[in-house]
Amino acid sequence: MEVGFLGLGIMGKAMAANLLRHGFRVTVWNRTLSKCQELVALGATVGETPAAVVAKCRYTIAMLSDPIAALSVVFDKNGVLEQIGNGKGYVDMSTVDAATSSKISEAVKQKGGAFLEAPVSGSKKPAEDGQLVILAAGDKALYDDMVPAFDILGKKSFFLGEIGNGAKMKLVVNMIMGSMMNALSEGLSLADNSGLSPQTLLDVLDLGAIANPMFKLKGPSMLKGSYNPAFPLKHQQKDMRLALSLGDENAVSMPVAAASNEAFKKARSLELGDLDFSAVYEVLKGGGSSQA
């Protein structure tokens, strides 16, 4: 199976590499073309523009940083729309809002192409291990065609119906994740400032009803002040903002998410945005510097 892949950031590079290792023929593009070379070493070919990738491949996947980037790759000069058409499918796996997804979907369909939104739950390690959870919505026939790729990229894929449902589900999931990270950070700070061992708190949490993989993975690194970015904090804050906007649209009160968003915004103001989202701990413990 041949696919195009647009966007080789932390997630996209790991996902494209996984497809290559499992025998897929992959043509890649990234705004900074030099980032393609690691994939070329694994057997990828390079497209000079998004349009060139779409022209070559029946199916093209995008994994981009935010709604602005997702729209740019589609609508700008040499973008996806210049070559999408009958018999071609475009799969956007970026985390964006439902309105952005709908705008891209309408444009692709007007050109005769098929569109699927398929944001993922999971960060760098699940992407590398093919253990993402894929939240797809849109063209069901395209979803069925993409299942062989999704089976490589993830441990489970869900088809959620009409366009927008995948985007909304991803924002809800990331809103919960961001709120949980803030709660963990506050708990570690409270334990430390109360004369308790934060590590012992992590051990206790891991044995109780609220044990979860995120606390187990992130907690020890947080105590060391180590925030190598599996999921950059600036992207987590973007997702909190989009989730809160979704809450506004549906008149849903979200005080916990709103408070968590403020902590992530504070972390960004302290120039922690490129670190892992767990670096919000530096804000909640009263810090502001960290070890990358």
The other form holds:
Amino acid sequence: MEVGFLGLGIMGKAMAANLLRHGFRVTVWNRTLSKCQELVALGATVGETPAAVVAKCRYTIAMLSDPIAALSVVFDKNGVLEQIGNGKGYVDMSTVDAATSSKISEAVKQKGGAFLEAPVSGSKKPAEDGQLVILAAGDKALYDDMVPAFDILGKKSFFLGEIGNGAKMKLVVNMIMGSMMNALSEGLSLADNSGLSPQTLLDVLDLGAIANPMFKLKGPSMLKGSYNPAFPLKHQQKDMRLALSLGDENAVSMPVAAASNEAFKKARSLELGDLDFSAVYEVLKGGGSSQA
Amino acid sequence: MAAAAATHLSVRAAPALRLRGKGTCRLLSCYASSSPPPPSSGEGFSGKVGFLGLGIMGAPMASNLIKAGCDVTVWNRTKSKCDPLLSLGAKYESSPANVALSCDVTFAMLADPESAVEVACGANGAAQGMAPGKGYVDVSTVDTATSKLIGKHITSTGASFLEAPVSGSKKPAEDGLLIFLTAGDDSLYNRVAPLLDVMGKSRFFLGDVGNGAAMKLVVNMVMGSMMVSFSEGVLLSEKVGLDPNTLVEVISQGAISAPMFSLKGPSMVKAAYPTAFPLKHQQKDLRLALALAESVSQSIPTVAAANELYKVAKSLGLADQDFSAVIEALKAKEQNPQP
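Given the form predicted alone above, I would also like to look at the protein as it appears in the form predicted together with its partner chain.
Following is the full complex, with the preceding chain placed first.
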């Protein structure tokens, strides 16, 4: 199968590489073209622009960092819209709000193309290992066509119905995740400031009802002050913001999500935005002092 | 900021072989070959065990001790709650003091700091039956000051004291899979280790009195906050037209998959909250955690926000429901809420 791939950041690079390693023919594009070279070494061809990629490929996947980038790749000069049309499919795996996804969907369909939103749950390592969870919605026939690619990229795919449902599901999951990271950070900070061993707290948490892979994976590196970005904090905060907007639109009460978002904003103001989202611990950690 | 020295032991919850002896509780447990046997294996616990407080947690814990062959004497404020234990072979005494007097080690599992203090230090309280050579193990969840107060009353009689709050609710209690977070007298800890291994799957010794209490509060505050985040997600997913059961399934596939979500998610979606951990106790734990945080000036914003919702849930008459009922606090308030 041949696919186009737009966007070779933390996620896109790993995903494109995975497809290449499993025998897919892949034509790549990235805003900073030099990033394509690593994929070329794995057998990819390069498209000079998103339009060039779409012209060449029947199916094109996009993995961009935020709504602005996702829209730009579609609507700007030399964008996807210039070449999308009948018989072609566009699959946006970026995490965006439902309105952005709808806008892209309408524009693609108007040109005769098929559109699928398919944001993923999972960060760098699951992307490398093909263990993503794919939350697709939109054109069912396009979804069916993409299953061979999804089977390589992920461990499980969901088809959630109409456009917007994939985007919303992703935002809800990431909202819970962001709040959980704050709860963990608060726990580790309080343990530390109360004369307890934060590592012991991690050990206890790992034995009980709230044990989860994220705490297990990130807890130890948080205690070492190590925040290599698997999922950049600025993107997590973007997701919290989008989830809160969704809550606003529907008058859903979300006080813990709101409190979590505040901590992520504070972290960004402290220039921690490019670190892993677990760096929010640095914000909570600072807020205490040992008992005399 | 010295980290408390912690020793930790994980044991398999394998069936214990019971060899009955007079007044002796001999426990031989089977372990996977990869795990080293704990120091107490083969020795067992000799002596009579008291158990004060037979609520949601106390009853199955005491029952597990009896089934393992221990000589158990019980007391409960509402006497009728003792009957199931008596029919399993437990003895009964009419006050905490009399239980303590007749036993070598006495456990207490009470609902909150007030009852823990009352049972230990009040009129006819356990302290009055304590003496050198005896031990008191308080497995209630209380604040550090209460634990230290109880500890002082107990040790002033010459007896030893161990605080030992547990992580785990009704089912882990029934299945003998609790996690003990102990602190205080380490000789008493070693002495009762075989009993903890009957009731639990794992035990930690965390140093001075107060450390066990604090650790339990920190664990439960993370849990209380997580339950509210999950509730926000379930409600938001419903409101925007997603199937909340699909949300639960998606979560179970990813990095934030936790037993609590898979276990409670489906019933929360159906607005059912069978009580494994009463909401009023979760809110009590958050209140105590916030006080602990205040004592060291530690900011814990999501816990503070979560606490507000548990308070709202209590005002809606949900105090005795499972703590997952906090989701109701996020919904639009009803005029005549169902208790």
